[in-house]
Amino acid sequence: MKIHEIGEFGFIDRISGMFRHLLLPDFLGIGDDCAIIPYNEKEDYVITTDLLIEDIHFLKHRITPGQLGYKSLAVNLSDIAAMGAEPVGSFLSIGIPAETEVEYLDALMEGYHKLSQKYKVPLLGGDTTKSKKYLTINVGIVGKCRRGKALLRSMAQSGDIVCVTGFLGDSAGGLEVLLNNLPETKDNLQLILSHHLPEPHVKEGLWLAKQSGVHAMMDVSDGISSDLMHILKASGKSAVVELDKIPVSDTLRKVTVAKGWDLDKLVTCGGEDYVLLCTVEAGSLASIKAGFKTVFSRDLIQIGRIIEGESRINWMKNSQQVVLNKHGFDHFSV
């Protein structure tokens, strides 16, 4: 059997259950946005990493230094905000190439620095190898989050409405944009840029995690498609989606329309977005809309349901049902 064969969930479903018997109590391992380690009576650390390897998340060609740097600490972050947490630390491994220039080098850490400078994230230590071929970048992130307080995926309710903290879409345009070798219009540059600078939602995780009527919460890394299903199956619930209420920049559906690409599945399955997908309950969505509002100058956008049913998203759109043919982004499956 071949990797490609189960995909990268299915190989992570293979080892999960593995370790799970070596947790200790109140530990949380494999299988949210970030493991959880009690650290004392009123806090729980929050932990997460991941791997960003060159022509597999980022064109070294297309992309600045600086922009890279910026990015790698970005998409951490937003695992840290995703379970209403505040990042409290960062460490940093690179595998580098001999032939890179340190001026390279430099000038990723400036992007690096620059965003732990916005969230006040000192880089505590890592790792530095060579690497014969890419350079492969490696960020852990630890938080901390009120004492069993973290938003898990396993915590969406029947009733729940599902919501989203901004645009979907607008990354994957961008790295269409690169794929094909676009002319770099202005609205093709804002695409590039959503790809390659996105803004983890930290602040908005933080408020959201204190807000009693919200219940599970990801970050969107891999396309609602997937990371939806992530709620679904972690906590037995079924969704309904209408495609028609998920929110699309003005500038990712001018050039859709111009380029003839499919809008539908550039904002469920693109992926790398980084806002935050989260459930809330009904009764207190009107309350919570306007909070966020008011502290954020910007709509929680509702997009679904959370149902009783097998773990599934039933796609509407036009009050219709429809079928997407694409699931969310997955390294060995695509």
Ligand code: ADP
Second form
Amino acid sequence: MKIHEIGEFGFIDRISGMFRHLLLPDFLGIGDDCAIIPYNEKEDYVITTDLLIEDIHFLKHRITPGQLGYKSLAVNLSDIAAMGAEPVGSFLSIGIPAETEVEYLDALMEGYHKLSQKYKVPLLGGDTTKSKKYLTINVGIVGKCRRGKALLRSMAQSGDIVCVTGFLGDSAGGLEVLLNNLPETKDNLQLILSHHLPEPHVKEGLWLAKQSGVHAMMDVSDGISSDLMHILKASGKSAVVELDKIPVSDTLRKVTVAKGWDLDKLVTCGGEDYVLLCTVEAGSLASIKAGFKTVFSRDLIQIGRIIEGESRINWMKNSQQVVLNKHGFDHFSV
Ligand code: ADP
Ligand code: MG
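Can you switch from the form predicted on its own and show the form predicted in complex with ligand ADP instead?
Okay, now the whole complex, with that chain kicking things off.
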């Protein structure tokens, strides 16, 4: 059997059960945005790692080294944010082709440092090795949160409202611009920037975790059609999502119309937006939305609701049920 027959998540499913019996009490292993290790009576550590490989996750001739360094840390900070945790420190392992310019690496580290500085997260260690061909970057990150208070994918409850903390689809739009070599107009450049310099919603995650009405949370890295399914599977629930309510930037809307792109596909299956996806108790929604607006000067946007039933997303458009036949990004699927 080839890996593309089971896909990234098929592989993860095959291995996740093997190690469960080794977990100590209150540990959380494979399956969420971060693992959890209890630290003391008051705090837990949350830990995650993400791999970026040249030509798979980034096009070296299109992303600047500074942006690449920034993004390598940003995607990890986003997983810390998804637990409602605060970042503590990072590790950087890097496989470097021999002909790489030192100035390129300096610029990469400058980008990494810039984001580290912003969230006060020191680089604590890592590993450096030669790579035969492709630049390969692995970042590991540690965060902390109040003991037992991390927001898990498994915490969605029936009747919860599904919300997101920002626009969806911009990053996928940027990738379309890059892959199709579209001209660097102001709008196109803005979409490329969303793809190359995602802003992790760390402060939003910390704030949401303090609100008792927020139940499940994760970050949107693969597209909500795939990511919301992770929440549904982990929580044993179903969902209804209204495509018309998904927040889309004016820029993406404009470029989509001009280029004849499929907007629904971009906002549901496009990945790498790194906004947060959470489920909120219906009774607390109004006050949480009001609080979010006060603190962040923008809306927490409701896009659907959690219902009882088998783990699937029922997509609605103009109050009619519609079928989406493409799924979010999955490595190895063809
Ligand atoms: P995310 O997009 O939030 O980084 P992923 O979808 O990549 O999460 O991974 C889902 C879960 O599977 C996470 O808990 C992750 O740690 C785990 N995982 C992925 N690949 C491996 C692996 N090779 N070994 C162990 N755990 C893995
Ligand atoms: Mg994640």
